[in-house]
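Have a look below at one chain only, the form predicted alone, in structure tokens format.
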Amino acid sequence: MTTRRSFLKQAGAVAVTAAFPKQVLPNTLVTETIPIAVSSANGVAAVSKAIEMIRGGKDALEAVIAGVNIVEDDPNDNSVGYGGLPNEDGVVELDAAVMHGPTHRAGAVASLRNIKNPSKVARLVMERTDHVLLVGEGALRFAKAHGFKEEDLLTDSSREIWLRWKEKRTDDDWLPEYDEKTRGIGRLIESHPRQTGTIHCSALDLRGNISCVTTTSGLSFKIPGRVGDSPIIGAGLYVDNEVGSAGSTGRGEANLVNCSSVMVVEFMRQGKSPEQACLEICKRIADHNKMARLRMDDGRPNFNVKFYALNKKGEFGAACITNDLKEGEPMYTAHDGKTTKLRPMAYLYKK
């Protein structure tokens, strides 16, 4: 973790000794800070792009959106954007949200179909409407009004995964390919876990301002119209420019009922480090998880949620409820002012 070199200097004839002072208002000087960014494990390219743009003078929000656009455009990441896994009807529905620290504004879209970059549309909701959230057909019409082109987001790969999911169910008439082992009698019942992947990215720019973005295709094979935490301000992401930023991936419903991301920021306001704040909300989710169908025999949650946070001082961290890997530790992406790399995150439980 790294601490920023400098912070806002007050107006007046104050001697500034930092290497790169910038004039931003009459008689007000601000010194450059070390850029910091944090993201989910699939965000190495996104963080690298965001830091590159911030070093070039761009605002943190513009930088993190450009970063996650790389993942939205990647057909090989089937949890985000183009190639994302569809709902139970085979239709890709995307959610995204952005939050701009300096102005404390936000924008979001949910259940958006046929538009590859929902994070860009979310920013337009923030900038070009008096609203925070647009959904479904209304979000699509808004995107088209601003020149976004409709396209099929279901790739051959994601379609194949969806078909395999349908074919392995036993309560309908969809059948898998004929298999000599079963000779068409019955079905081979296999475990097919639901995917909850997403990408979140938060960054601290040269002016000491913080912004963030989250974008996702949501829970795979969901009921059409299902919306998780990602586009909900305070649940899937949150920024207070004087404190820090937080975002999440994993079971969105758990974040919706715990207002998780805003709580991570509030824990940092109380003085907890980003990692401690992330662990604290993981514990709160576990404590509030009362439904038997969502608990293992020992009472622990049978789902996972991961959090990523940074604060105004340039410290960062991440944590999840459970290390569900057979070997190693769960990872997240961070740029510490020098390099972008995957780093192990803290966790409450070992599976």
Given for the second form:
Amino acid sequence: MTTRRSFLKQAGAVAVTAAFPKQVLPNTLVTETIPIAVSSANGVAAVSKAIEMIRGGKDALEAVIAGVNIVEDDPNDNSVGYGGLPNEDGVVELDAAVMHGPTHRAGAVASLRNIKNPSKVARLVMERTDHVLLVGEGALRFAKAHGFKEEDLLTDSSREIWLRWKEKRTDDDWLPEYDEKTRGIGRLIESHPRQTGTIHCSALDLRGNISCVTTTSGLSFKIPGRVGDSPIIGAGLYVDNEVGSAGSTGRGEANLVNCSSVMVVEFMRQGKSPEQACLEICKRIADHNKMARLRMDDGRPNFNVKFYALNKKGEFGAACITNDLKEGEPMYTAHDGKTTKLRPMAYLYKK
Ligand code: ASP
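With the form predicted alone already on screen, would you show the form predicted together with aspartic acid (ASP)?
Zooming out: every chain and molecule, the one shown earlier first.
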């Protein structure tokens, strides 16, 4: 899909790259790659920003974080950052993770309150701690120690949406005791779909390095403390700098029990295209989905999960389980080296 041009910038580079992995050589541009980025449909501004920064010579991780910060700051996107829909108590709890391909490091925060840019805090967890994941109160204290200011993340609009849910409240995430005979039937999420939403963004930079980020307010009206797939490395995002990157939006629980994003990268390692790899994990999720409350009458999952992927060659693609959830044609955002645009994604089950 995209051609890639590699060249040695200077004669000495051969000897140097033999001793160190070429990707971590500071300021040595040994490879020139056409920049590529993919994201969820809500990432048009994010992808454009990321590509602009990559063209300016920035590392893919810095670029994708700056991209998703636009969506975290946007009060009108009620699935991410400021204005994200709150938990069942009306408190916004954010999850985010970053992964840096060239150094194979990652950082994440979960159930973080009062800080609107969890992706920036996730990056600091990666860079300024010996850990990968900080949660709740500890994550907040860490963010404050690094100068982040606490603020109320609930907007009038997200509070209103929460209030309407609370007033009617026929659905939440509490389940009765499991009954082997019915396999939990009676709690069909299909009958009252809850809003989900997230932004994932992966990018390939001019050095041929790949990084990604996923950031979200998670499932709306969740049980306080619920953590989805987004901040879990291997579930909501994953990068292998020699293979590619993948990330996801949609029902996080399905990704947590299928380690979905690392599987997408592994499918690409086996030779599948990004789109085929995304379809393959959708099939795996559907095969593993046993609980009656999560299945339609014909056995298909009654939820959706979407995947976005790119590989080292600059190929990209996306796929989801179904286009059958009244949300319109499933789309994703990609920059193919020339333009940033929304594109239809592949799906496993057609309506
Ligand atoms: N994957 C996110 C979560 O489960 C939500 C979403 O993407 O809609 O927290």
